[in-house]
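To begin, one chain is listed below as structure tokens, in the form predicted alone.
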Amino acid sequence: MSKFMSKRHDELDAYVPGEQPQDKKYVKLNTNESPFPPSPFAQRLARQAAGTIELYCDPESGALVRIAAEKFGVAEDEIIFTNGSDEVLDFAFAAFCDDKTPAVFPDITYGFYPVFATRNGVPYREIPLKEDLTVNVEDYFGVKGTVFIANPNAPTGIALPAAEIEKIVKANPDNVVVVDEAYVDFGGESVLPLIKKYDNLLVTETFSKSRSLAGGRLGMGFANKALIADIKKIKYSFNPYNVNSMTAAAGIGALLDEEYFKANVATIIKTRENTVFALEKLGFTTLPSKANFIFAKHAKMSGKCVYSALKDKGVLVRYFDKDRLRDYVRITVGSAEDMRVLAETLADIIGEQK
């Protein structure tokens, strides 16, 4: 750091993205991207939009909002689009947390939550997961803070039923509950319909996973119009033109190409279940995932050992050097061929260990 860096950032422990090594070609199963390219329709609309990028994009993403509102059954003033769902989450920390209203979230969850809290200068409290790495919903009743729940959770992949999430929302009427549904399309149960019932619920989703637009950076938030207005106040104080024209156009194409979306999601779910079976045959224990990744550990090898051995052989997975996570690796569900290579490489590694 330079001598000019503000001291207020001394405690900022920045988020570390999944590695993107360039030294050789890897089977890349470490960043939860889709194994499928964007919808052909999404690609076509993005190319068309490229012809007018000398102009500023629509700060309201009006065309995208209209299509999304119809698709998801919400009013146009109950939705906002952002530069990835990370941005709407960051806006929520800024809008709904302060010195008197801390952020509250699990101790094992999406690693950006403590970063957002620290960067926005708000206190936060982490609530430990249970021994089986599940959320105890009663721990979040009346917590007197803004609650952030990833559902399905990351990096575990475990999902709570919508009825359990609703209990948290109902038990915190004086505070906002943010439900991060980045992975919900892979088997989770969305609480999006509950925004009509509760004025303190914000639901975030992303196009990065199930809709193959990780590089496009497109996220969305759903809530009653008052909460969306709050989020927009933060947005317009930061970056009005946060969703570029090509990304907005690709988002329209991704939403309209429902058949492509459903087919890809179904394939990923099937591949996930097949991979779980293959891993368990190799001696791994897996958590019940409703995401596009698998959290797995082996009885005779540490997570770091599995990660390092795979990387040496050209397969990238994610390892978290944290308490209660060190035994595990997180494995993105790639193509069927990717997962075949993973299983065969793991079999070789286990054989070498013997």
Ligand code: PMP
Second form
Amino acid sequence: MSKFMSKRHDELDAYVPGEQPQDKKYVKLNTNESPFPPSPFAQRLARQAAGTIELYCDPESGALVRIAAEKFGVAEDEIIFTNGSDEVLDFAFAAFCDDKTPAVFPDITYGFYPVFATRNGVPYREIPLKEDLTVNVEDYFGVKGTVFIANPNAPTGIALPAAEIEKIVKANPDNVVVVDEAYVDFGGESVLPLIKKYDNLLVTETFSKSRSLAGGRLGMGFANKALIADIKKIKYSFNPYNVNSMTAAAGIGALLDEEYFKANVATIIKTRENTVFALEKLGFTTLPSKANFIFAKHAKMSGKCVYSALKDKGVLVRYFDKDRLRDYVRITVGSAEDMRVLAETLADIIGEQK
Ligand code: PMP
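Same protein, different form: I have the form predicted alone, so give me the form predicted in complex with this ligand.
Every component of the complex follows; first up is the chain already shown.
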């Protein structure tokens, strides 16, 4: 750090994203990307949009908003698009938390939440997950803070039913509840329709997983128009042009190509179930995942050991050096072929241990 860095950031422990190695080709199962390329229609629209990037993009992403409003059954002023869902989450910390209104989230969840809180200079409180790594919804009743809840949760993949999330929203009428649905398309239940019923609910979703646009950076937030206006106030104080023209065009293609989206999601769910079966045969225990990843642990090897052995053999997964998580690795559900390589490599590693 240079001597010029503001002391404001002394406490900031920057988020460490999953590796994006450039040294060699790995079977890459570490950042929950889709194994499928973007929809061909999305690619075509993005290429077309590339021809006009001498102009600033539409700061409201109007065309995308109109299509999304129709698709998701909400009004146009109940949506905001952002540069990945990380950005709408960050805006929510900025908009809805302060010294008197801390952020509240589980102790095991998306690792960016504490970073967003610290960078925005707002306090946060972590509520421990239960022994079985599930959320106890009652712990979030009347917490006097802005609740952030990932559903399905990360990195466990465990989902709560929509009715359970609704209880949290209902029990915090004076605070915003942010439901991060980055992985909801893989078997979770969305609470998006509830934005019509509750004025304190913000739902965030991403195009990075089920819609194959991780590198395009496109996220969305849904809430009643007053909350969306609050978030826009933050956006317009930071970067009006946060969604570039090519990404917005790709987003339109991804939304309109519903068939491609549905087929990919169905394939990933099927591959996930097959992989769980293969992992269990190899002596792993897995948590019940409704996401595009599997959180798995082996009786005889730590998470770090599984991660390192796999990396040596060209397969990249993720492990977390944190209490209660150290035994596990998080494995993204890739293509059926990726998962065949994973299972074979794990079988080799287990064989070498004996
Ligand atoms: N929420 C959760 C739970 C995530 O795991 C991720 C992906 N790292 C995100 C949000 C953000 O994804 P993106 O910014 O690519 O939309």
